[in-house]
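One chain follows as structure tokens, the form predicted alone.
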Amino acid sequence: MVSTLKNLAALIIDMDGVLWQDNEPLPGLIEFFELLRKRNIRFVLATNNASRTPEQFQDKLLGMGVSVTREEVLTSSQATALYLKDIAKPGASVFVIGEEGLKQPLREMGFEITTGSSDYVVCGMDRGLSWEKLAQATLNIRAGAKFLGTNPDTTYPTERGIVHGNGAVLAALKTASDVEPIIIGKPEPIMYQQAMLRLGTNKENTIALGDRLETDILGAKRAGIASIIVLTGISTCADLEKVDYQPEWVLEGLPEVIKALQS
């Protein structure tokens, strides 16, 4: 694990409270990232977000003036359909509970996508979520549909306040079919792992930054790496006293951590 900033040759960063809030730029940001591109610091931004494409956060990026390549994206969604292909036979059908920043890397794969029975049961964030939607999936799980969740995040911050996360909906598929989700995004390790393969860094020469203690730093911790929180998203300085693991480095945004990686 690095114990020091200046071992580090990879950094695994979460976007949401790190690098913007809603629509708007965090201070830094534009600064942090021509830090990393001129000290040749690699990096994979990694997001439990599953309801939008790699496509999508480079645009979003573009927007706030820094340029990303596809590859330097990895979505739950991506990541979810990396495991399955692992795991499945080609062509395995698959009923997803999700958008489409979940469907185009299942179908990239090479799954089909059905909206009747099926091999796998995949849920992430849909705005379009029904009871049909979720009786289908409670079918399929129960008929022998192996059971997989993008994300746990039990809550989704909004222009209009908290509301349910993708959490909330696998409890409620837990709670009807009677089976655990495995789980793919953090606090689980396999983004991380994920991460790591597609950099070539391991967990000696890794640093996982977020701002929310129960996924991004929870999740460093499961997969061996040290970890950064920034304190301009969820996580506070309070919250940080009532949990029994804690990140490497607390900092308050990117203008302390592109001081951090100079110093």
Second form
2 protein chains.
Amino acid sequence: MVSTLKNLAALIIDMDGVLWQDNEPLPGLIEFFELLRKRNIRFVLATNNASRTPEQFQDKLLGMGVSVTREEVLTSSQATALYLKDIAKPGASVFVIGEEGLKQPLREMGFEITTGSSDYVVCGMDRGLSWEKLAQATLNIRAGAKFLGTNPDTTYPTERGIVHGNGAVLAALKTASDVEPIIIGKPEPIMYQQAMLRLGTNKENTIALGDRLETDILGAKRAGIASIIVLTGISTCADLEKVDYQPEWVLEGLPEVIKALQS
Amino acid sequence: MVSTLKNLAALIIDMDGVLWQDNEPLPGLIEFFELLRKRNIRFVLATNNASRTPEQFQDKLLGMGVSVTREEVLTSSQATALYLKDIAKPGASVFVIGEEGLKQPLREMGFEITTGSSDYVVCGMDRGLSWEKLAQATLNIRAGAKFLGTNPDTTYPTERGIVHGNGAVLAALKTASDVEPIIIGKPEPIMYQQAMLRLGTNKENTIALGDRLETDILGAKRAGIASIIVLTGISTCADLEKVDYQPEWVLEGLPEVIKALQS
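Having seen the form predicted alone, the form predicted together with a further copy of the same chain:
Then the entire complex follows, led off by the chain already shown.
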């Protein structure tokens, strides 16, 4: 595990609450990416958000003055498709509760997306969720389809307030089928492991950077890598005292991360 | 509690699995109701099914040759509206996840059914369930609306197979809001208590008749009344050995119930 920020080869970075809040870039955003490019620190932007495509995140960052490649973005939907490619037969059928952000990577991996019975049921955020989709997913899981969830977030922040997240829909399907889903997103370690594989780095020279203790930081612990928490998002200083795991570094925001990387 | 079937004043009877299976009347149905009328044994047909109105159950029975009054039917939706009338201010606003079977009794009790913020959130089976309905329900509960569920059934049998029941949707809302719903349907004792109130009977002269251990029979235990299980529905003889509560009588089906009432 990394013990200083000196010989850092790569960062795995959460986006919402670290790089921006809703649609507002956080202070230091442009300087942060300039430093990463200058110091040749590789990175993957890893998010539990399952509804958007990598291109949509590229566009959002570009609108804030930061250019990243498609390879530098990893969504929990992509991670789910990648995981499924490892365990499933080529061309296996998948029943999807999810939006384009989930369907696109599954199609790219060669899976057949079906509306009937299926080998797999994959569930991510879906603003087109219906009784019928829940019913078909339940039928398929009860008939033996393997059950995967992109991410376990129980809530989802919107402009109207906090609504149900994908973890709530997973709870419904679990209750109806009596089957636990395999969950891909943070705090499971799978996304961090996939990001390191993509970066060609390892636990010894990679650090996680996030704003949420129970996903970003706990996921880093489970993946065996060091982590930095910034306090510009969900978790607060007070929250740190409530959990029995701790990030290696606690920093106010991106300007402090920049300073720490330069020192 | 009743110890013999001799001085019985009233029965509280489950319908699906006792009176019919899907759309097929079970043997002894007509004779059973003839005996109840002849012996002047009052009854309430009490069901966890929240999507249908009492009239729809009257129609179904009429199609099988049995005439019952509207007062002789009690759905978990009616029970929920009745319960709400006891605890809520007159004209309180209710956000409903549910069908006409739930909306009708709520309107009859004078509640205002709203699609926005509300004093109460009531959740029953709704084949028009959507992401938007779950989102609004979550917003309302998180803002302090009291949260009620018509019935806790985790699954629901359909012609296509077993799909998710209302309990699964309650699990989603509970996960998203961190609030436990007040549940009205069996095995909670509320419906049995309301049925006795309607019948003008008490624990000493009323018996429950059902086919499902974990709802009908457990609910009777909790309400403190004796119960008969018939084996024409969900529960089997083998299931009886798996639970630590027991019905007072185990009978094959309606013909055996008729015999027991006559002896």
